[in-house]
Amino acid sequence: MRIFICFIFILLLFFQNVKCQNSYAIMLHGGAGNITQENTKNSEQYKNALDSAMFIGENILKNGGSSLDAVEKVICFFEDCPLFNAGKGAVFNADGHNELDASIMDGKTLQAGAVAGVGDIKNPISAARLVMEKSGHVLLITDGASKFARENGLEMVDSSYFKTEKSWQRYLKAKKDDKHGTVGCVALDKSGNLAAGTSTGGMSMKKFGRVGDSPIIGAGTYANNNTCAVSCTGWGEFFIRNSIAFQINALMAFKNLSVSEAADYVINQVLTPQGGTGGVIVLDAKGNFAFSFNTTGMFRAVSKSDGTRFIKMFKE
């Protein structure tokens, strides 16, 4: 009888392990800010873009692809979509130029790569991955990042590629841009590996050379298989000062908080009291996920192998 019970127990562990190995999850965001039903006239376009991006990631993960591949390809889609403040359609700095930042991190190895202040790399997230895998460094900036990308065969473009009429008119009017479209993605693949990535054009009318949290590992992006994968969006200076992405990881590692508890803590107890605004997406190695933000809305979406799938833009 004991042998039989042990056999059943082993079978249950085996099937549980198989189930875990076949599970995957992906989360993405398109920025947080003053996003309401009243001021988001083209909400269907955003929803469709989020759906298309998620479909790309889902297919990669469903077919056994890596979380790194899913994160990179999803963010490439966002960078090619003029609706968001990343890649084409990125906001302009105070001097009328586009300065793009991106980062990516592998939760299995803790390797990471990033680029900052670039204006001629079509897909900065791909450059960030190259930095991680081929440079021996974590962060390359401006001309050095561009030279490295060119030497490694990435598609380069003239700076005019990133300009759209809508973003240019906003710059000419010198108004504070309402396009809170930093993009990010976190993913869990069938092997149980996490990855995170973030890409942005930064703040509208920012000073020349300003770098926000998106390319800073631990501030805007972080991934560790033992805890979680995080991508942030919002007022970058506050995310840098508080190491928001790493702090979520630390709360889970040292305080044993869940993804939702850790995410809500940094947004409500750390960011908000200081006057910072923004949001985070967080995913752990078991597929538990959380969105947390203190703005009126956040473009966000999630999909899991268990059938969970939704796209949201406004506060509940």
Ligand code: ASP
Second form
Amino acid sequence: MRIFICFIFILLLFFQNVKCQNSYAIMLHGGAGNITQENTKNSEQYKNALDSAMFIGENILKNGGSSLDAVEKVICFFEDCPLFNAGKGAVFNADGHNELDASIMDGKTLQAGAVAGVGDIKNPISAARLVMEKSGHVLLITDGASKFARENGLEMVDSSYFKTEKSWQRYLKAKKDDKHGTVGCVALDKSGNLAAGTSTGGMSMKKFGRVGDSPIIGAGTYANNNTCAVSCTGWGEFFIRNSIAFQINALMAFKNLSVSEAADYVINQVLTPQGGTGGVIVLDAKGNFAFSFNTTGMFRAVSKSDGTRFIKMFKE
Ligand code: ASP
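Given the form predicted alone above, I would also like to look at the protein as it appears in the form predicted together with this ligand.
Below is the whole assembly, all chains and molecules, this chain first.
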């Protein structure tokens, strides 16, 4: 009898393991800010873009691809889509230039790569991945990052590529382009590996040379298979000062908080009292996920192999 019970127990453990190994999950964000039904006339366009981005990630993960590939390809799609504040369509700094930041992190190896202040790399997230995999460094900036990207065969563009008529008119008119739409993605692949990435044009009207949280590992992006994968969006200076992405990881590692508890803690107990605004997406290696933000809205989406799938924009 005892042997029989042991056998059933081992069988259960085996199936649980197989189930975990075959599951995947992906979360995206397209920025947080004053996003309400009233001021988001083109919400269908955003919804479609989030859906297409998710589809790209889902296909990679479903077919056994890596979380790093999913994160990179999803963010490339966002960077090519002028709706978002990343790649084409990015906001302008005070001098009327686009300065792009991006980072990526591998939760399995804790390797990370980032670029900051670049203006001629078509897909900064791919440059960030190259930095991670081929440079021996974590963060390359401006001309050095561009030189490295060019030497490694990435697609380079004239700086005018990033400018869209709509974003330029908005910049000229108000000199206050409050477009939101930093993009981020976290993913869990079938091998149980987490990855995170973030890409942005930064904050509109930022000073020439300003770098935000998005390319700073531990501030805007973090991934560790033992805890979680995080991508942030919002007022970067607050995310840097509080090491928000790393703090979520630390709350989980040292205080045993769940993804939701850790995400809500940094937003409500750390950022809000200081006047910082924004949001985070957090995913752990079991597929538990949390979105948390203190703005009126955040473009966000999640999809899991268990059938969970939704896209949201406004506070609910
Ligand atoms: N966090 C970005 C930055 O400060 C901007 C954003 O997410 O909206 O550069």
